[in-house]
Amino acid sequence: MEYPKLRMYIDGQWIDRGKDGEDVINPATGKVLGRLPYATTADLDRALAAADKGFKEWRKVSPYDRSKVLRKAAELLRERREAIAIGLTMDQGKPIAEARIEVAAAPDHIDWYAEEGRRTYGRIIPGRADNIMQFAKREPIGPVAAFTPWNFPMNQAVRKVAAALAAGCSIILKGPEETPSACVALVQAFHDAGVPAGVVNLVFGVPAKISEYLIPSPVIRKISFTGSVPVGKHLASMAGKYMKRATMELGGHSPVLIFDDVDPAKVVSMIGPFKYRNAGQVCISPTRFYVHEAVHDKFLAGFLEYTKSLKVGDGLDAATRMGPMANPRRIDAMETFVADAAKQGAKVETGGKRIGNQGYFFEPTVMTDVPDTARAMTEEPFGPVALFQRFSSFDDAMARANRLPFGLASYAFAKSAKTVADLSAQIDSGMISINHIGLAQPETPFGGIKDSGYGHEGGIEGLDAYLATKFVTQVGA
């Protein structure tokens, strides 16, 4: 199978040479698949422009018929969805099952802001006289820089991408310089639809000084960046010093509540493949597991069994349920979590090695009886580790589940009434899927609250991300 070919895109133009590059490794494997060129000053400077002139443009055409581009995006990107998806195996590592997922679900959130974006409704407000007419009117922000991550290379893209169209907002896009081939596809489909030049650029480059050199000019009048914590706080004072709009989808530690009146059985079947979906490098992957003592023995039995049932291997194998981590860091950073918490009590009940030497393949590892001041439970492990601790009542799991500063997602299972209805009203995070995984859906906002960021994407305040209110009053002649 042949890897894409990596190139830039700036004012509707394909580049694919630069002074400096990188090239994109194999996780599975260790070789490397290609060269991706990086952006010099002067193509950030042609990717500015671009997207100031094609703003100017864009948004002089009417959201009836940008829908009719960002359709044609989306079927297309249909038609391509297995070439697509081999290319994400092939440099992010995910099973080639879920590298198919991630690529169908793209044309869907497409869609959903392509019909969006025709009902950018603003409303009349009464006036206090007869002749006095008030409304208030959507309008595009204007151009935007986005920032997407290498775990989710298309599906965090599209979400900005669809959204800043369908509002009328050109975009320039920094893609994930370890997984460039679906952003690379993502643009070529938005190409192939008619976007005019200059309303997508994708740039590649050393993140600091792409954003450090983005942020600042007066052509970005908007901030969308997903990622880390520590980068995104950064980030986050860097568009506040220049006065810029920002939407900050950040990390998490996302606990997993399981109390006494569930099917152990059952849920494991549910939040187990979830957890170690893309090796655990996902932001809301289910982490903490506190699991209420009367079930705890036997929905762990249940876990740990399908944990080990788990085939580890190459995505491109048909076979394979767990890929390899993204990048050595990434097996590095497993190996620290597990030896800390290892060192401070905890019980390896599996995994917690390194497989082999060849590509970044690491045990899925369940961990009992995790002290809170273990490195893996305050910090986000993001790799596929399950941490384990009982709780006795539903006040001691929720001052566990809410002890960290993160706030992006959070899961519970439980049959009673009052158990659910508390847990909507209790849990301290942007989003919480109750007796089911729910998360995600392009009609359905996404965001999280304290050190996991602010703003949100998909749903109608994902669109409203992108949009600025104007208020107008006027006498009438």
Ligand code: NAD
Given for the second form:
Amino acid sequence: MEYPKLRMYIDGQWIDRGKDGEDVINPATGKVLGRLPYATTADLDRALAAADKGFKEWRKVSPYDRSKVLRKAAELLRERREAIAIGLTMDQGKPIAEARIEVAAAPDHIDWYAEEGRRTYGRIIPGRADNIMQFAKREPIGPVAAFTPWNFPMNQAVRKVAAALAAGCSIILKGPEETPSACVALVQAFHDAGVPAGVVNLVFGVPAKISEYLIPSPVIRKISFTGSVPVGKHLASMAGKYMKRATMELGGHSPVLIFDDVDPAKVVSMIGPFKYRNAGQVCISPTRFYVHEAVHDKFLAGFLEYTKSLKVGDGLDAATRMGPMANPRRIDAMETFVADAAKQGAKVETGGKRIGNQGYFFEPTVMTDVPDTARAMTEEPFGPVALFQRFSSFDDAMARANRLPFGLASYAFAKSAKTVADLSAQIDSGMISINHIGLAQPETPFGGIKDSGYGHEGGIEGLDAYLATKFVTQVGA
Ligand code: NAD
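Now that you have shown the form predicted on its own, what about the form predicted together with the ligand?
Starting with the chain above, the whole complex follows.
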């Protein structure tokens, strides 16, 4: 299977050479897949100039015509789905079935924004005298600098690029250096769909060097970042210093509340596969399992049976259900979390160890009676680790769920109508999915509160993030 050629894209031109660069590694084999070029300072200057020029041109294209270009890019991605999915599995590691789902979702996101961009309505506000006309217009905010992570290389990028373009903005995308192929394919689709030069630009490099160069530039009017809380706080402080609008999609530590009136086997069938999706390297991954004491043992038994049945291996093998960790940092982190929790009294029910020494495989892991003081209970594990505690009452469960500074996603399973209503009222998170798994669709808002960031992607909020309001008041001369 062929891994695609890695290139940057600036002002409508593909660039396959840089002064520096890095090897891209297949996390299933540890072998080099290709060489990724890095942007030089001159490249970044050209990208900024291109984004400035591209914005001036693209903002004048009508939303109707912009939507046609977006829809064309979506069609091209649909046609290219299989090749893109293979590249994504090769550099990111997830099973090919998951990569296909991720790539298939990308055109849906683009189509949503293509349509929603045509509905950037303003409003007329009654004046205080009958000859005054006053209205609020929605305008594209300007050139965007976007930074996307390695866990969903296609989907984290497409939500930013499609929303920015639909709103009439230009964008400089810094893709993930370790998993770059999907971003290259995404930008290729927009290029082939006829996006004017300068409207979309793709660069790679040392992340801190690029963000420190782009964010202060007067050309850039909006920052969008998906990644860890510490980096998000750093970039948000830079955005504040230079007065740039910002969207921050940061980490989470999702609680799952399982009440005593549910069928434990049914809950396992929903939450089990979701826990180990992308080897748990998902910002909304279910992590802290708070299970009512009446169903704890039964639910645990079913969850363990599911966990032990998972076939871990190279994502290109169709039988694989969980791939490797995307990079060796995650192996180190998992080993540290497990050792620390075990030392503090947690029981490792299954897993807990690295698998082999080729590639970055880690066993699907379940730990029970994990104390609140364990590091894994307070820091985002971002891996295939499920942490269990028992609870005895609704208030007890809610207090545990809300105890961390994270506030991204939550999950709950309960039959009682009162419990369901109380859950959505009292949970301290940006999203909650009750009795099914239903987050991150193009038409629904996705975003966190507290340390998990601010702003949304998806839904009408996702487009709003790239629009500014201009108030106009006028009287006839
Ligand atoms: P990290 O904190 O070093 O990096 C996180 C992301 O930020 C990466 O994509 C990286 O390229 C980028 N980044 C780092 N410094 C940057 C800077 N100064 N400017 C711009 N971008 C910068 O950690 P990591 O080892 O790559 O990832 C592990 C952690 O990141 C996880 O524990 C998880 O919390 C978080 N993460 C979250 C998401 C998400 O979807 N919210 C995705 C990937 C990683």
